[in-house]
Amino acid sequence: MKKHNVFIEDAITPDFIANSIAKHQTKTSIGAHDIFLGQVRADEIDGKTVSAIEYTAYEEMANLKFSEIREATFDKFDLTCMHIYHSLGTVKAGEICLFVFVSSPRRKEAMKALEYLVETIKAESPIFGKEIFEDETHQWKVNS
């Protein structure tokens, strides 16, 4: 099984998100890209509002659950490429925190692919979110 370090430091940006698009334009067997980005939210919780969210991991063994994820969709669905990144450390409010992007040669195969994926990466992934609010005070984050 192939490992992916699937971790990148802080936010996501729109630059790693839109050089990670281009590199599949000229693949001329994709028929369909499908793309879900997940965003830090300023929920309020208790009269507090989030302002980051602080994500940990254990390294190893997230890369090692996100490969299996991986081979899991792979042998699942007909996909020609499949990208995962999630973010470690803290990210704010209105940035990206988790960036999915699979290619198929059909439309319906890659948009059923991205759905299981992000489903299966939420309930399975080793990844902890601490939820920082305005005041500086923080509670470990409930899946959501």
Second form
Amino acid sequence: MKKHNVFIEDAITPDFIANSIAKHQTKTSIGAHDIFLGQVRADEIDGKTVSAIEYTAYEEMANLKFSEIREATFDKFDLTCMHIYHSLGTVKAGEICLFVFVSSPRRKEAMKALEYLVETIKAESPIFGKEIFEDETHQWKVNS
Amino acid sequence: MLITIKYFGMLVEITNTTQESYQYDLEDISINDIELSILSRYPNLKNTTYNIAVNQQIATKNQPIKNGDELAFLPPFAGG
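And the form predicted in complex with the partner chain, for comparison with the form predicted alone?
Time for the whole complex; same chain goes first.
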């Protein structure tokens, strides 16, 4: 199974995303890209505002899981390529923590694949988020 | 047999460690047996929600364990 490096230290920058798009200009069988960007939300909980999320992961299991999810998605949809990046470490409110990028000859396949991929990543990857408030207290995030 | 146990996320605030090794003298041991011994060591884990993975795969409680296995206590996932 091909190894892909999914994890990125801290936030995923707009420059990284732009470069990723630019790299696909040579792949001219692609007719449609679809991109999901997960951004850290400044949720207000009991009068306190989330200022950042600190991400940790069971990295060995997450990498296996991401490989399985990639294979399942390629089997289900007609995709040319697929990229998944997730932050580890501290990501401030307003910054990007998840970047999922799928490309296909046709838009409908790209759009269906992206939704499947994002939902599966959120449900199955062993990643944990500590929501840090402005007063430096914290609580643990749970995906809804 | 020697078993490695890993803890993640909020569970580390209870165990105060991310990883430890246990020596079990029994031959036949299941995840359930190990879970009971961990819960008696860290009773506050009973108030949390977690799944257990064996060698990076989510496991069922009656699954047998062998020497060298790695168990992980995983709180709810929060990726994305």
